[in-house]
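Next comes just one chain, in structure tokens: the form predicted on its own.
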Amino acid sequence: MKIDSITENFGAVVTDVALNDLSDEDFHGIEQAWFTYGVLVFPRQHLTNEDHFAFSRRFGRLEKGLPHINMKMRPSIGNTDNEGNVLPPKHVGRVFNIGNSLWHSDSSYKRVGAKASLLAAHEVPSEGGETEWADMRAGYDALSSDVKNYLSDKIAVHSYAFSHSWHYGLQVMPEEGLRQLPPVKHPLVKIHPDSKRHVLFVGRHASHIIGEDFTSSRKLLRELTFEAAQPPRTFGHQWDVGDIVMWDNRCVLHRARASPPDQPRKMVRSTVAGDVPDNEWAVIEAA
């Protein structure tokens, strides 16, 4: 197995090994190099689904989905149906993933976030669709002492229902699944549990700072945002089928970007839920 980083503290290119045939030693070895580079890139493994949610289940248990998503209208991660047809733009599932193209960490306006994320590349357009992340251990790095001094104790809310009604992604859950979605607190500044490094947990999920002025927080946390994840903090990768990407939501904010319209884009992800014994959103794997 062969580990490269993509900078030199963030991101890393793994080959030379088969994650469908995958030894304990080696195993180790990708949890390790995740810890370290919070973003691992394997291309071309080509998973069945099978393969891809076995492997995930190694970092832990998998999230459960979000409540009464109208199954008829819930978003592919992409831009296909079912059936593979691209869908057309005024689409609910094309109008809900546009808020995928803003910086975010999957699932923190749930109680516990997720751990992990992985996707994995089915169909790829001829050009953009990218995918980028940023690296916010660090962007809290970045961070003057006056402002770590002033984060250090700060609670930000992340709203579901904030974060997709400037883009009407709202359409998708009818208002049963959004009554199981209420705000949550979690602190801008988070401890990572495996590496011990200072995080900034910030994305497009969080709504306002509690305490502060409701429309000057707002504005502090997309400036926090925006600077964090700025090079030489952020890298892309331009997907070919069969390519799978993992990344530490713990640590790490992403984005999708543009494709064109016309071409697919058909990708599967998995989530690895948060490692809290009582987290309600894992998956109770039968006995």
Given for the second form:
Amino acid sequence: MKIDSITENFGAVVTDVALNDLSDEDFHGIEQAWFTYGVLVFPRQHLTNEDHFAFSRRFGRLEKGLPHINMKMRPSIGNTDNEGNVLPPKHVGRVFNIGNSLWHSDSSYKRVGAKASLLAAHEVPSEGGETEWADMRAGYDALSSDVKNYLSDKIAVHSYAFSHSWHYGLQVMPEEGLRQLPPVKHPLVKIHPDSKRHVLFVGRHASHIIGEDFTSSRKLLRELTFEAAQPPRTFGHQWDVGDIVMWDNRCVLHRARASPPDQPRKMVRSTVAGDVPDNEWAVIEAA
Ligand code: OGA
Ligand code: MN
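What's the form predicted in complex with ligand OGA like, now that we've got the form predicted on its own?
Complete assembly follows, chain above in first position.
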């Protein structure tokens, strides 16, 4: 197995390994590299969905899907239905994915956000459609000591209703689903449980800061996200079919770049739930 770093701060490409036939030793090496680099790119693995999910499962319990009434509304990530047909531009399933173009941490609108996301490319457009990541450990390190001090005890409210409220006025989730996703709180500065590094925890689901003026704290959150997610703390990946990338939502943000709307971009994602024992979003498996 070969691990080559992508930027000075984070990201690595892992080659000479088959994720569907992984020794415990190589798994351990991958896990350690993931703690170090935050994002691991595995080119052209061509995993079946079954192998994709089995590999994900080695990092912890998977996360439950969202409480949609009709799960068929939600196609795979990208712009297609589950069969790979390009959806009309205002189809609710496609509109749902528009938010992916803004910097975010998956499931930060949940009480316990996602640990890992593993995204695999099944169909790729001829151009565009890159995914980008931003290192929020380096983002924190780059803050002035005044800002670090100011943020040290601040709590942000993250809200699904807030971050999904603007989709062409289309309600992407029924009321009863929204009721299961009440706003939650996350400290703006977290200590990563594995690397112990400070992390600036922001992104598009962060609505405002508790105890601060609503409007100006909303503006500050946007500015913090914007400033942190700048080079040299970012990199992008141009997908080839069969690539799979795993990232750590506890210390990186990500976003999708635009691609020609009429060309299929079919991606499949699994999500590893945050590993606290009482995580209500973790899938409970039959013994
Ligand atoms: C996601 C996501 C980005 C992309 O799957 O959570 O944000 O490039 N995807 O599709
Ligand atoms: Mn995402």
